[in-house]
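Consider the single chain below, provided in structure tokens and representing the form predicted on its own.
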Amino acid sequence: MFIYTSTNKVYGDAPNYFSYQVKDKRYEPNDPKLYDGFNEGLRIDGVLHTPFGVSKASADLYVQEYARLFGLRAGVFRMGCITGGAAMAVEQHNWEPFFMKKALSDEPLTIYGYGGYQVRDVIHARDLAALFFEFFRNPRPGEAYNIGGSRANSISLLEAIDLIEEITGRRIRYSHGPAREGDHIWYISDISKAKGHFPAWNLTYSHS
């Protein structure tokens, strides 16, 4: 059994490609097949991945051809935001915690590009760790999956300020900064296809 944590960032910029708008104080698509997210068709080809993702997406690739030429019981899931009690709060990995350690530090924060109405879906560790386990009680070979907190936990910058500050009563001191080269304007998993494998499994973990 081989489970593969792959990433979004194997779409590369591709979510970039398809046009947005500001509603309060979030992007929406404007394409409202979109609603849901985007599910596993999104391209990878033609796109700026960084070397980052491409690192993720050959070994993303390499384990579906293994486990389709070969036989090996592995699976892909192409994670998004992912959270938890043992989340470390730093920049380049755990924004989410990152940011609550601002609000408590009260030490200045930078957003990085789209003025904070960059959407993000997040999932918790155990709803990921639980999809894992139904994975591993019925596998399906070379599949590969978007996963993340779907549309019922996405979040923008913006709005994690205000449910950070909401919480916490502190104000968070931030500016802006560029955008990040290949960073994604808005990105919710669909995550259909994962319920659709395993009914047994759902998200049971709320952002708020």
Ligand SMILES: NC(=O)c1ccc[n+]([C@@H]2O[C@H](COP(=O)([O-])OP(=O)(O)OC[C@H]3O[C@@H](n4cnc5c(N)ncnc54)[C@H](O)[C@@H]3O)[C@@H](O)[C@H]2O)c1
Contents of the next structure:
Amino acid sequence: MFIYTSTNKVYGDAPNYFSYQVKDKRYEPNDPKLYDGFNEGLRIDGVLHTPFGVSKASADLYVQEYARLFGLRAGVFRMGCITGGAAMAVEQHNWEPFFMKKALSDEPLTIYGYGGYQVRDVIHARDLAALFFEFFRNPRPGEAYNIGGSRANSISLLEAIDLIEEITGRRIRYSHGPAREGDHIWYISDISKAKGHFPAWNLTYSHS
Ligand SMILES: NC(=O)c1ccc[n+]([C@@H]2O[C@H](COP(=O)([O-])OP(=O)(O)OC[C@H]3O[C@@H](n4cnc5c(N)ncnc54)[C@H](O)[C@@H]3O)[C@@H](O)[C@H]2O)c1
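Now that you have shown the form predicted on its own, what about the form predicted in complex with the named molecule?
And the full complex, kicking off with our chain again.
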């Protein structure tokens, strides 16, 4: 049994080739077909990956290939933002606890690009582990799944700041910096493939 914790960065900046508009405090896609997010059919060619994304995509393909060629009971799970009690509050790694730390410490925060309207879907590590357990019980070798909090647990950085301020009763002092190369404007994981393959699995954690 082998589970590869891949990433939505295997798609590089493919999400940025779609058009979006600001609605309230977040970007939303103009194409209604994207409402529930990106499925596994998103292209990986002709996009900017960053060296990190290339290394993850390479391993992602190796795992699929070994499952198909050699019968390895292996699956690929492509996540974006994972959070939980053990998440490190470090800039450019786990933004949710990092924002919380900034609120509690009263230190200034920099938002990189897109005015804070960029959207992510966040999944709790326990929900992810529960899915891995379902895969362990009923492996589907060589499959790749987009995994995240889905539309229901999507949030923009500005919305997250509002929520953290509401929870902590403190203000976050923030300014804006340049966008990071290839950073997604909007990414929500369409988790319908995983839900179809593992009907016993559900998301149990939400923002509130
Ligand atoms: N954190 C996220 O939001 C996120 C999103 C998508 C994918 N991922 C992927 O999930 C995986 C874990 O990420 P993370 O954020 O939990 O990282 P992390 O740094 O918090 O955890 C990595 C763990 O792996 C252990 N480790 C490192 N080398 C090892 C080795 N040779 N043998 C055994 N253990 C070793 C480390 O001690 C550490 O406990 C990575 O592959 C990452 O690309 C993470």
